[in-house]
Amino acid sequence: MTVRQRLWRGVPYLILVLSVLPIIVGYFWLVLSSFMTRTEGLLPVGNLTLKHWSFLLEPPFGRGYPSIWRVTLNTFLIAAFMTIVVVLVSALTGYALSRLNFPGRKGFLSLTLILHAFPSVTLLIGTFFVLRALNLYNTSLGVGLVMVGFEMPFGIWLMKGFFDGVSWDMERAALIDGASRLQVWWQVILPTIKPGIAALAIFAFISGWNAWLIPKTFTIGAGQQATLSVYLQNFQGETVAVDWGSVTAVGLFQLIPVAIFFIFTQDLLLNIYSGGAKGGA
């Protein structure tokens, strides 16, 4: 291989490095800023400090405000609830829409597509009255149910696409052997689309973990039902200077669980196209 050919083979790697370099620099600044007294641009100014991470030991806003651990628990419960419900219901609904021909099937598909097209901000007022009527306003359960409702259309369409890609031969063989539809769904089809389930679980968890608009709208301030995104906003006052060191520290703290969740599921995501063979009838 000539020098010219080697240079040309290195061009894609150079482009890849240049494209991810801003992201790496951004994360580097986040880490640096959270441990420095002050920064000017990307350069540290001052000394190393742990004061920006003091929120781990005591509430930064004084008494009456929840600790970071209570807020983290609220956020995790909402994200976990959202992930479990969205994956379970979407997997069942997507299978029915993909494999069964029942009255109203096309209308239901069209309705889910229309619901997915609506931005959540257009439904906030109506959702508020519903939650208040059900006594679920300012509760983690109410926030979780609203977020599940907004995420469900996307999950149903995603799961239906994966079920459409699974060969009918596997299902027919299981039905001939006497398996029920539920057994086929659980024991035959779901193991085939594990990458799709992992993808939906990650999307749902990240959406629930990073959500701001819905928790901010349907909870009161930074109270006991606050989530990390709402909690983080309290560090950015409108009348005082923003302590960017504390903001970056809380932001990194919020990022850690998502990174861990992605690390344990990345193998399934990388094999996202290794599901069942194309087929259908």
Given for the second form:
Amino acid sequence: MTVRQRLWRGVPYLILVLSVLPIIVGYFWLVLSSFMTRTEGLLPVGNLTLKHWSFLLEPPFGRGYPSIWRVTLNTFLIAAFMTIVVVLVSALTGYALSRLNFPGRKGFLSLTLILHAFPSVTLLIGTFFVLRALNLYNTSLGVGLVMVGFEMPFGIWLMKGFFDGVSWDMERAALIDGASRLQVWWQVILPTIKPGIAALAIFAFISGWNAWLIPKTFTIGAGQQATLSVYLQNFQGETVAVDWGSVTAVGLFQLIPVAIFFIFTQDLLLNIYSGGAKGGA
Amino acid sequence: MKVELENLTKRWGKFVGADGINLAIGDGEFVAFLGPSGCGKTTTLLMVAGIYKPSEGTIRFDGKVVNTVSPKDRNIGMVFQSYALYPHMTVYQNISYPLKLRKMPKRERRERAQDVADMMGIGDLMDRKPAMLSGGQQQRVALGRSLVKEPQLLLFDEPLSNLDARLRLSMRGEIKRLQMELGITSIYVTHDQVEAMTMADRIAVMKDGKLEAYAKPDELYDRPRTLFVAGFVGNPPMNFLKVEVTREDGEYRARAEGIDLLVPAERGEKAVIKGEVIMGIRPEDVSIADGGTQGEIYVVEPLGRDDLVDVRIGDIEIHVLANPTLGTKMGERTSLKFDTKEVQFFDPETEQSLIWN
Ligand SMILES: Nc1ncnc2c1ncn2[C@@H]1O[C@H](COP(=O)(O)OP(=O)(O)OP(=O)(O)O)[C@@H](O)[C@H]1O
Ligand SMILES: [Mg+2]
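Now that the form predicted alone has been shown, please provide the structure of the form predicted together with the partner chain.
Okay, now the whole complex, with that chain kicking things off.
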């Protein structure tokens, strides 16, 4: 290989590095500023400090506000609840939509698609009244249910796409081998679309973990039901100056589990595109 | 087990997939469903399997109506063209899955699966996943899975069409042998007439969802009742030409432009009533020899043992099997001899045989 060829080979890398540079710089600044007393622009000034991380030990807003651990638990519970419900219901619904021919199937499918494309913000007010009527306003359950509802159309379409990719013959073979419909679903179909299930689970978990709009709207202030994103916002209160150091520290704290999760599951996540792409009616 | 289909019909809306099929399969018999793509073979098979619900008609196993019996209670085994193996299970798990569903104890399951796998020659592949097997091995696993529960009826849906020619030939023999030894009633769907002819005791020829003929292979070959059957069975396919059959001085002659043939009296007399008929003659009954009908060689296709020669007599196209040593060349004049002993005549309107109906 000549020098010239080597140089040419480097070009794509150069382009890629340049294009992710802003993101890398952003993260770098995020980490750095959470340990610095002060930053000016992108450059840190002052000394190293751990004071921005003090929220781990004592509630930063005084009494009446939950500790970070309580908030983390809330967030985790909502994300886990969302994962389980979304995966279970989407897997069943997607299977039915992919395999069974029932009256209203077409209509249901298009409705799901419309809901998927619908900006959920526009539904917030309506949802508020529903939650209040059901006495679920300002509860974790209410927040969890609304998030599940908003995630469902995506989950159903994704699962339907994966089920569509499973051959009919395999299902028929299992029926002939002596399996019941539910056994076919559980023992034969689900294991073959494991990557799809995993991808949806990860997606649902991350979107639950990061959710801000819905928890913010349907809980009051940073009460006992707060999630991490909402909690984070308390640092940017309207009355006091924004404590950027603490904002970055809490932001990082929220990010770490997701980042670790992501590193281990990125292969599975990529499957979402191979399966979801087939999601025609 | 005996299988009887009575007026079996499957409709999707207005579309008819299988149309009033009537046929009976004897105990231990090997029946092939033969027909072109889309003629309803798979549809019929899946109704027998209990996967599709018939729109009309009845299916009987040993005299009992099984229309509403679910697939798992029909005690059948099925092999699919796509093999339909469970990709997340090992070969052992695939083969023993039907036994597991029957809640057979683990040790017995292991033994039975191993026996079947050994019989199929895949006994040493038990721990592999299907993705790590060749097509032929996958086919054997699928076959093993269908046999392991000792079914009373075996269904095959084009099981060999994804294999290469050589493997297809050997699997053909193996399946046939296995079926004979085990004596399991079998239905074998194929669009390959050679497969049907060589393997089946009887062949059900289907066309557009209808049963066109149901007979032994040699009967289909020698005494086709319809134009479709005559054209579909036999390779290379039968030649068809429009002729006028007349009787002159006690002899029957079939004439077309450039062709004048003497035909056997017992066949000619059936055709003469109609006059204008379609004559069918197999390529092996025509030969290239001097002093016959004059024609021109249009194209020569070497098949190895023979050459398939397309000869044009005016507008008429005749396929002939010729010895490659004859050195036939495209564009040359040639002469054809017709052996009319096995000649067929069909009504041009109804396409029914004038001889066998
Ligand atoms: N589920 C279905 N819904 C509607 N039409 C169907 C369905 N299944 C099959 N058909 C139609 O019924 C006809 C017969 O199909 P079938 O699968 O039985 O053909 P086949 O003889 O097995 O053909 P091939 O040799 O290609 O497998 C086809 O025209 C097909 O399009
Ligand atoms: Mg078919």
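Quick caveat, the model's predicted, so the values are computed rather than measured. Rigid core: the largest C-alpha set superposing within 1.5 Å between the two forms. Numbering follows the first chain given and starts at 1.
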Handout entry: Rigid-core-superposed Cα shift at P12 between these two forms, Å
Key = 3.2
